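Coming up is one lone chain in structure tokens, specifically the form predicted on its own.
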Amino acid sequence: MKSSFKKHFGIEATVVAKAPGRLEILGNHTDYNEGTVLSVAVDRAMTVAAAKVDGKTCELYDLVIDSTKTFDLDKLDNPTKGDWSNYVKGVVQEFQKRGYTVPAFKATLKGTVPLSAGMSSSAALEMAFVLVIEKLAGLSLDWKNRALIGQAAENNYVGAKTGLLDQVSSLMGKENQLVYSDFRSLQVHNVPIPAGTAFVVANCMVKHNLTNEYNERREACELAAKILGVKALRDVTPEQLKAAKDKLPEVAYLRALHVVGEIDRVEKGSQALAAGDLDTFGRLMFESQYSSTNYFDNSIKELDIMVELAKTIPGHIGARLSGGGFGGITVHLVKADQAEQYCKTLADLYQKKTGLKTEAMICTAAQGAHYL
């Protein structure tokens, strides 16, 4: 990255940071309901090289898409819809809101996280830039503040009312381990991934743009919590929710049924992993997909087909959509020694069934955001 930076800008980079994308393994749309999630930081990442410059103008160059963006540190108030630099400008603005002076900088970036696929390329971009700006500004933040800056950039500047899951996963990943996050207490710990397993990620090849659907789902969850008289859906058990069904509008009930069920599945899944019970963990993944399809309505036909096909392929343990939904990816827990053949079989079956050519790849758990 340093050589690419020098080649493009003619000066030396003084900081290089790398932040991974993430897969959500169990716990769908639970983060903004103060629930729990099992996720994993993956070996697909955003790498950023940067150096301070004089003045007020920042310049960004994306090596992958050959795109240059410039912006003025004092003129960040009018984001252009759909502009990829909004994620960076949002991060800069959140530093400024917290009273930090952000110096002007030049930066090159290179990402290997698939875009708009549910692996959170946006959080990888945000967390890499948080580390870079922190270093350029001479700051030292803890991981919680780093995560909150990234989330605030996405909420306030980009306009997607996302929770903290993506940023926390990108920051707190470890090799060969899942990340267990409690979004009420912000307690995070790592959970070993059983030996002999691998994650396969398959893109259904329908892109998603989450902003509107995401915000509608969040509002339905908040409405359900308000009617039930609780701070968040975290405070409701599956039994309590079913007993209160008649109090809730149907859509709010179904959305709550998904979230409350997911929080329950995260706890059961954590216990299953600790006991080495992969059959139970796989079953919980399939149950999660059923809930997304039938209760939360954030699956689509192509995602449903892919998960159903998974059940027919040797080596499968469990599968579900991962991330916001409405397109994007499915994540499959499979037996490691059958993972390569699993990828080929899944792609073949999916193309025969839908006519869409998918990309299936094996992902491993990676180190969280760090300086290089």
Second form
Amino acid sequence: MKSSFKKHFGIEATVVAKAPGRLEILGNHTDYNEGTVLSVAVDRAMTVAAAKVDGKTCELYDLVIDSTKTFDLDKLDNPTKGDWSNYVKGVVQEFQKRGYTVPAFKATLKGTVPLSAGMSSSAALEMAFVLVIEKLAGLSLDWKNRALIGQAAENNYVGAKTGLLDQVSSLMGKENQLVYSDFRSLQVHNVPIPAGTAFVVANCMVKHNLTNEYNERREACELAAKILGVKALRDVTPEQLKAAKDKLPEVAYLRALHVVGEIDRVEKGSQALAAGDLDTFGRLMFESQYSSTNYFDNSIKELDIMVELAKTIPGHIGARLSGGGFGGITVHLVKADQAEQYCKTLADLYQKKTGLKTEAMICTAAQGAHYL
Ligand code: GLA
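Given the form predicted on its own above, produce the structure of the same protein in the form predicted together with ligand GLA.
Expanding to the full complex; the earlier chain stays at the top.
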């Protein structure tokens, strides 16, 4: 990264940071309901090299898509729709709002996280820039503040009312480990990935756009919590929700049913992992997909097909959509020694069934965001 930075800008980079994308393994749309999630940081990341410059103008160069963006530190007000630099500008603005002085900088970036797929390329971009700006500004933030700056950039600047999952996963990942996050207490710890298993990721090849439908889902959850008289859906068990069904509009009830079911599945899944019970964990993943399809309505036909196909392939343990939904990726837990063949078979069967050409790949758990 340092040499490509020098080649492009003719000056030396003083900081390089790398932040991974993530897979959500269990616990869908639970983060902003103060629930729990099992996720993993993956070996697909955003790497950023940067150096301070004089003046007020920042210049970004994306090495992969050969795209340059410039912006003025004093004029960040209007995000342009669909512009990838919004995430960087949003991060800069959140530093500024917190009273930090962000120096002008030049940066090159290189990403290997697929875009708009559900692997949080945006959080990877945000976390890499949070680390870079922190260093250039001479600051030292803890992981919670790093995560909150990224989330606030997304909420306030980009306009997606997302939770903290993506940023926390990108920061707290470890090799061979899952990340267990409690979004009420903000307690996070790592959990070993069961030996002999691998994660396969397959994109259904329908791109998702999170802003509108995501925000609607969030509003429905908040409405349900309000009517039920609780702070967040975290405070409701599946039994309590079912008992209160008549109080809620149907859609809010169904959305809440998904969330409280997911929080329950994360607990059951964690126990199953601790007991080495992969069958139960796999079943919970399939149940999560069922719930997305039938209750939360954030699956689409292609995602459903992919997960149904998974059930027919040797080596499968469990599969579900991963992340916001409405397109994007599925994650599959499979037996490691069958993973390569599993990828081929899945892509093959999916193409036969839908006509869509996908690539299924094995993803390994990687270290969270760090300086290089
Ligand atoms: C997106 C959001 C996260 C989380 C997931 C769904 O990835 O950015 O905050 O809500 O969807 O679990």
